[in-house]
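The data below hold one chain only, encoded as structure tokens and taken in the form predicted alone.
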Amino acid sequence: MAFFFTFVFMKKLPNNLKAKLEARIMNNALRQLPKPNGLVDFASNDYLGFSKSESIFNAVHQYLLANNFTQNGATGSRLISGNHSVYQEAENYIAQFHQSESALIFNSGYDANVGFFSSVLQKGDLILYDELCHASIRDGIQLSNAKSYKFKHNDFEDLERLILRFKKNEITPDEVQQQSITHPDSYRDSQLTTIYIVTESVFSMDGDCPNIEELIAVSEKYNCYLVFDEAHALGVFGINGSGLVQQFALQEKVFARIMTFGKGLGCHGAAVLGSQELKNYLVNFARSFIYTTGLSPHAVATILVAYQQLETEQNNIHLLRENIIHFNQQKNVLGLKQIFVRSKSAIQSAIIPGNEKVKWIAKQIQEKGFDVKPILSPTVPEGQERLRFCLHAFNSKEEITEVLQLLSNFVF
């Protein structure tokens, strides 16, 4: 069968876009998707090589031919026509897994987020957050009706000022309007109802974890409700991978947890782990949640086959844990810890500021077999720029002294 192609001229985009577009040419940061490439990742979120496993992929296959799961979509909302089976033994999973009440599976992380953040916070709430929070949790807080402020980073004593302020009325409605990233007008002078703390076990650029005890002890003297996004810690800490939170027993004393799995479980979707109330609530009231077609029965059993791998195969997380060893005493040799954002987990950065100079390093690296992203601004902060490593239970200790010794070859 012949296919014939013929030009289609869209219509041109506005000015103003056109504008932004070339603003981020001239700043030399205009994103572009990259190109499938065969070199050593150091690039991807696939931290225990899950996304590539052939035992999770028959498995996943076993377990639809064993439940006769044939189709290929959910059909619908879950509230309607998209709540396969598959849903509720992986929910039941994952929420005995987390030791939590309840989970509930969102389509992504930032879905989950979105959902969370926009439904849960109230007019009159205050959320206190950390100043290097993802993005998805700053759109869910920019959808609700609370006042937000920024915290320093895993600076707790800020925090702590922060929220006695607020509880004395000392902060008014003009610095929330300059501080907050939501609605000033929600502002009030009568005692706030609900103070909500979030921040993130793992930080996403930094790759750098809170002191979580020293937190839920400022949340617990003042009543707050905690929340963590563990995105970028399951897999890679607390036993069987279950995350940070439970590393330190923890996970009684926090609100929510948001688990994402395109990261260490290497498929897609995330779950908010919490109470059932919780559970219901977001059922009804999250609507990235409500107003959007279920994953498919393939794509939850993925989910749930990866979890059981979590659980019985400790292998891929003990090299990881072994590597990011390796890498931090790599770093020291060579003298290169200087330049490096301290981290004890799978996410390493290289501050290299200027987006020229991240980028030409970058592009040296990759041209020695090696996929390492740069970061460029306005990603992070300008001055922030930075090479981010991402390390794997595949990689190889060879891969990992080697591609340290190209970087000190070029920043020194």
Ligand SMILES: Cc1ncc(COP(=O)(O)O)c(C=O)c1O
Contents of the next structure:
Amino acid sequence: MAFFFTFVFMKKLPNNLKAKLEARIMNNALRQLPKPNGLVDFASNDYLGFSKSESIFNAVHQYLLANNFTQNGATGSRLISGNHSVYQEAENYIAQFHQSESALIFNSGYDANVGFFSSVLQKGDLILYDELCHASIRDGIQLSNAKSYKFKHNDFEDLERLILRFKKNEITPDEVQQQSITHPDSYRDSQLTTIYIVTESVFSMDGDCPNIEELIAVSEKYNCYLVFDEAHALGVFGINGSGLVQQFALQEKVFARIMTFGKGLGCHGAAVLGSQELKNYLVNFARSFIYTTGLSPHAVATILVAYQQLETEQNNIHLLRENIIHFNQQKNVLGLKQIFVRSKSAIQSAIIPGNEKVKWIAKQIQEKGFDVKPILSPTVPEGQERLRFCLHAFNSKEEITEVLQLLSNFVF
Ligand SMILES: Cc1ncc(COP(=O)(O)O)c(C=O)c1O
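We have the form predicted alone; now please give the form predicted in complex with this ligand.
Entire complex below, previous chain first.
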């Protein structure tokens, strides 16, 4: 079939939007979609290499054929016509794998966080979130009517101080207004308020982890509901890559965990783990779950098979962990340790302040064949611009050593 391209002239952008784009260009911060490049991957979230796994691809195909799933789409919301039977099998498997009472699959991690926080948080509730929490968590909070307050990154003394001040009614509505991303119109008796705390097991821009035991102690002391986003911990930490909460066997202490499948699992979607009651609640009230077409049988079968692979093929997890150790050793050998955020995860960030400088260094390294991405402000605060290295099971030790040598040539 031949395609003929004709030029079409669409209505122009309003001036105020044009001005915003121009400001981005002025600040060296314009986001642009990159083209696929054949470079050595130090940029993707495909930590275990599952996205390109032929064995997962073939097993999914076999599974669908064996179960007579010759269907391309879900056909509707899960509450109408889209709840095909792969969903139940996958959710049962995921719940067992994570030692959770239930699992509820969402179409993406973004949808899971937006749906969870916007529906669970009620007027009069308080949510305390780490200042570096992902945009999807903050967007979900913003859609709710709860009061919200951020605590300093991984600082549980600050968290406790905020809880105490709140309980003593020392946080004024004005102060909440100043620091909060939601409105303080729901101020009421702090003794009756449900307090939620949310953080991430591995922070997506820094790669560091909270002290999970300390956080749980604070949460229990004040009877809070604790939520962990484990997006970057799945496939990396814990037995069979089950995440940081399970690494410390603390799954019964948390209210909910969010697992996303576009990273370590190499596919698509996410699940909220928690009680059966929580699942029932989300099915009834989470709008990003209700008002959207479900994932196709193929997408859900890929999630299921990727989970099975976590249990049966531990070599990739082992290789990834070895590469993280090697990266950290090489950082020390090359004297780079002081510019990196401390991290034992697959995300390693070298702080190189200034959009222009970090973009220039990234370009030099890319020209030598390595795909590393500069993370610019406003994605991170000004002065915190960085070069982010994502490590994978399939990176060789030589590649890791070489990319760090290049960094040290350009940075010093
Ligand atoms: C911590 C965290 N949570 C949630 C998400 C969203 O997940 P997804 O890409 O599946 O929408 C991301 C991904 O960028 C993330 O880093």
